[in-house]
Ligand code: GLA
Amino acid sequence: MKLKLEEKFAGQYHKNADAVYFTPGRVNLIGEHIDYNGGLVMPCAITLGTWIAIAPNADHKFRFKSLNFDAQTEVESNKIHEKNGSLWANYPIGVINEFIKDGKEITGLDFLYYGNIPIGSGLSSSASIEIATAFALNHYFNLGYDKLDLVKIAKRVENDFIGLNSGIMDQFAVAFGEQDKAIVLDCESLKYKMVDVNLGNYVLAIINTKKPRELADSKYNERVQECQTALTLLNEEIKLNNLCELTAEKFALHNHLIKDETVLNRATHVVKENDRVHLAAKALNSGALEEFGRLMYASHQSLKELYEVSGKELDTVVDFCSGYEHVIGARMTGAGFGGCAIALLKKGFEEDFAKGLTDYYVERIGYSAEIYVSEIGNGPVRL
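Isolated structure of the chain on its own, the form predicted on its own:
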């Protein structure tokens, strides 16, 4: 891909690229909808991602082009604090704006992006673009930021510049990812540890339902409020900062305070899902892949029945996986209401799985899903 991007850069800008960088996307293996409840998540970087080629210019302008989109954006250096042009370009514009606000001197640059992460699929294409830009600028100009600095900068871009009230997991996962390792991240303290993911005879299959996630934002905010309601009620008897301070056993002693069945279901998912992350880390550390797969199925069932953030498309994928003998675990990943599911698939059965799932999905949904096979990859790198 590096050579292709360099060739395209020369064709677009009539000069050679000075540097090329790659940053991955991510999937969350387990631990869904608990990041805003102070819990543990277990994401990993994948080998799909974002490539950037850059070169300086003498025009004091920032030019953004992409092989994925026709729209091009050009911004004067003194207007980098404003949103401009096509939506995707606002992610790198926001990153540059943060660096300049922080007193860093960044001259004019020409950018060419390419990504093979399906847009809007829940694999963090936006976080990948943000971290890719931040990593490239930090390295190219030797700005002295560490990885956590870049993660926090990218989160500010997402929250303040773009205006999306998301957590820190996506940016953290793509920045800190390591090959064949998952990250167990405490979303409250940002403490983390790496867990070996030895998939052995299995690969990570990513299934894009191609269902638009138009409900995700409104339902996401609704779930946040329901969890806050549960926390307020529980605090009548015990002092908690967040729901994930509770074990399932302790929650059972106090859940009588929550009279509303829907709110009780939300809190039950959160507490038990947090426990599942602990159990999943133990399973991976001991090489118990089938136990990890069981926890994946249990996570999906909870997200479907208690948290109600799945949907027909995601459930259809997981239903097929549960009946396919060469898959040992599957679940939705991301916010839900569409997007992607993941599965642990035995090597050598990729084509058979793709054909079987496609037929099953088309018969029930009316159109085909997209199926990718990915390894667990590294974080950002200069190529």
Contents of the next structure:
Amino acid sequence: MKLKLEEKFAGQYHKNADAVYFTPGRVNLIGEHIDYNGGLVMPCAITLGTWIAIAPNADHKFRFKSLNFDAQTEVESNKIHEKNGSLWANYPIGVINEFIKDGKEITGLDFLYYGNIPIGSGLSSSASIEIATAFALNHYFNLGYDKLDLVKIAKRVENDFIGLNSGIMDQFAVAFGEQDKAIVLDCESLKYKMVDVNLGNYVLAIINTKKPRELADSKYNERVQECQTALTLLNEEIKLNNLCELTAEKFALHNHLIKDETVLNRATHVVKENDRVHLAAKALNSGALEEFGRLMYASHQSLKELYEVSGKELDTVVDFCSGYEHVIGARMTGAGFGGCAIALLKKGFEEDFAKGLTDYYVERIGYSAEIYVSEIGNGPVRL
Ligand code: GLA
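Would you mind generating the form predicted together with alpha-D-galactopyranose now that we have the form predicted on its own?
Once more the chain from above appears, this time first in line as the rest of the complex follows.
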């Protein structure tokens, strides 16, 4: 890919690229809609990701082109604080804006991107673009940020510039990912442990429902708000910084404060999902894969019924998995409202699974899902 990107860069900008970088996407194994509630999540980086080639220019402009899209976006360096029409380019624009606000002198640059993460699929193509840009600029200009600084900068871009009130999981996962390891991240303290993902006789399948995620951002922000409401109500009786400070038992003592059924459901999901991540981390550590799989199904059920972020397409995939002999666990991953599911599938059954799922899915949804066997990859690198 590096060579192809360098060649395309020369064609686009009539000069050579100076440096090429890669940053992965991520899947979250378990712990969904937990990060902005201060609990534990368990993502890992995948080998799909974003490539970026850069070279400076002398004309005080930033030019953004992606091999995935036709248009090129051009921004004068004194306009970098403004959002631009082109949706994807706002991620790098937002990152450069943060660097400049922080006093870094970055003037003209030409960028060429390529990504193979299906867009809007819940595999964090946006965090991948943000961290790809931040990592590349930090390395290229020797700006002196560490990885956690870059993660926080990228999160600010998402929250303040893009307007999605997301947590820190995605940016953290793509920046800190390591091959064949999951990150068990405490989203409140930002302490983390790398855990070996030893799947034995199983592989991690990713199933992209290909459902377009309509209104996903506004529904996401609504969930964040509902959790905030639950927290405010619980604080009438106990002192809490976030919902994930509660175990299910403790929550049961105070949940009478939440009268609204929807808000109660949201908070119940959060508290129980957080407990599940603790159990899942133990299961993974001790090689109890069947237990891990059971927790994945329970997570999905809760996201479907209590948190209401699944949907017909994701449920159809998980329904198929639960009836398929050689899958021991499956769930939606990421924000939901479409996007991807993951499944623990017995090695050697990849083709049979793909065929069975395709027939089942097409019959109920009317079009095909995409199925990949995922490898757990490393974080950002210069190539
Ligand atoms: C999106 C957000 C993350 C996280 C997940 C749900 O991916 O960007 O911060 O909240 O949804 O777990």
